[in-house]
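Only one chain is shown below, in structure tokens, and it's the form predicted alone.
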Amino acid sequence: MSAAKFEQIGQALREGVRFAVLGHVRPDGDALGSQLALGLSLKQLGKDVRIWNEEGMLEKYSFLPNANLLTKPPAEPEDVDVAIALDTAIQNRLGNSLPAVRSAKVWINIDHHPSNPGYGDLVYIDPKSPATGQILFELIKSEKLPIDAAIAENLYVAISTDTGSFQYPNTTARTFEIAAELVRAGVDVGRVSQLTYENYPRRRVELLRDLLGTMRFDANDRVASFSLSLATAKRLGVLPEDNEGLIDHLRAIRGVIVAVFFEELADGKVRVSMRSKSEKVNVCAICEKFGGGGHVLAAGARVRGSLAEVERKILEEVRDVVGRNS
């Protein structure tokens, strides 16, 4: 089945001339690495390629090969033959990249989120894949698309970041086999890992110190959470990207099953991130109740209300689910 779908997607990639490669708002390493990897492969096929993300390239991932090619979408829409949404469970999560595509003969949707409803003309969703970057590697190999050291490094970062540096339960033997192939293709693991995991700005550590000051525990210490207010974010001068991965400090606590991070946003909503250490506690199902989604062990939502209101509603639901399933 995957071979047939890959063949259809590969045909669209070869036949199209003008492409827009898109990823979700508040991008992570999987989204940005996947966008650059596929965009670079298409460029080597001689295609006219735009690589757009609402946020542009994040400072923390600016080391990625050809990072400068990933830009914010233009104010005026552009015509393309093929629009490709990568790692984006819900189409409106493409943000202002979506209206930047005026017309597309074909929409391709490649993702690994189980909550993806399957929008688009050509759809490949594999919830068992730990990263969209892993799906793209399989697509590139299956369809004999171009791959070089730069593409390999972008794919490696995509896979490494979405597997928690190959530590999460979704990491498979195939994941390690692909990583080995990417190393053979030119990835310098030591250099890339240092740039990815040991290259944070001081403000991020200052933010962590502040967040730990708000840390609280519920459900007999099986639920841990912390919160970031707009006032604190402004005082510390942090960027939205500085939050990525900080929730792992809560998940790493012995006995904690669910970790929750609340981030107050300027639009009257609160961004909620959840992580679970047990498949019995499906945080995707919890987040879907609040209009979000994601994976069984990692999910999120944006919930309207004050920080205190959203904390109360979410933690009440989490306590209930943890109480019934652990």
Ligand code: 5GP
The other form holds:
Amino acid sequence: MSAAKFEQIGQALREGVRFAVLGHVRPDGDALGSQLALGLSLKQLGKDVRIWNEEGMLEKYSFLPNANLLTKPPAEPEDVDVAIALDTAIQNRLGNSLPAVRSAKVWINIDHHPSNPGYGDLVYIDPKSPATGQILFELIKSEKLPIDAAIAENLYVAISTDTGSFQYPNTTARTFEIAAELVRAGVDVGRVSQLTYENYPRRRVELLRDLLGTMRFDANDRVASFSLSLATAKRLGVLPEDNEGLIDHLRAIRGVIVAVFFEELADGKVRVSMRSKSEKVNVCAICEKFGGGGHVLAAGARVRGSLAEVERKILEEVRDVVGRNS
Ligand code: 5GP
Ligand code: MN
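Please give the corresponding structure for the form predicted together with the ligand, as opposed to the form predicted alone shown earlier.
Starting with the chain above, the whole complex follows.
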């Protein structure tokens, strides 16, 4: 089944001329690495390629090979034949990349979020895959698309970040096989790991210090949460990208089943980020109740209300689910 779907997507990639490779807002390593990897492979096929993300390239991922090719979308739409959404569970999460590709005749949707409804003409969703980067590697191999050291390094970062450095339960033997192939294709593991995990700006650690000050526990220490107000974010000068991974400090506590991170946004909403350590506690289902989505063990939502209100509502639901399932 997957080979036939890859074949259809491969054909569309070979036949198209003008491409836009897109990823979700508030991008992570999987979104940005996947976008660059597929964009570079298409370029090597001689295609006219745009690689757009609402936020452009993040400072912290600017070490990715050919990072400069990933830009913010233009204000005016451009003519493209094919728009490709990567790692994006719902089309709206493409943000302002969406209006820029209005003219696209074919939509390709490649993702690993179980909540992805399958929008688009050519759809490949594999919820078992730990990263969109892993699906792209399989596509590239299966369709004999170009791959070089730069593409390999982008895929490696995509997979490494979405598996929590090959630690999360969705990491399979296949993931390690792919990582090995990427290393053979030219990835310098030590260098890339250092740039990915040991290169944080000081303000990120100052943010962690503040967050730990707000840490609280619920449900007999099975739920841990912390929160970031707009005022604190401003005082510390943090960027949205500084948040990625901080929630892991809560998840790492023995006995904690659910970790929650609340972040007050400027638009009257609160961004809720959730992690679970038990398949029995599905945080995607909790977040879907509040208009969000994601995976069983990692999900999120944007909820209208003040920080205090949203904390109260969400923690009530989390306590309830944890109480019933553990
Ligand atoms: P994070 O907590 O790292 O922002 O997101 C964890 C997972 O939940 C990601 O797979 C992400 O796609 C999903 N997610 C985060 N926020 C939202 C949201 O507002 N809506 C939906 N549908 N998914 C989200
Ligand atoms: Mn992903």
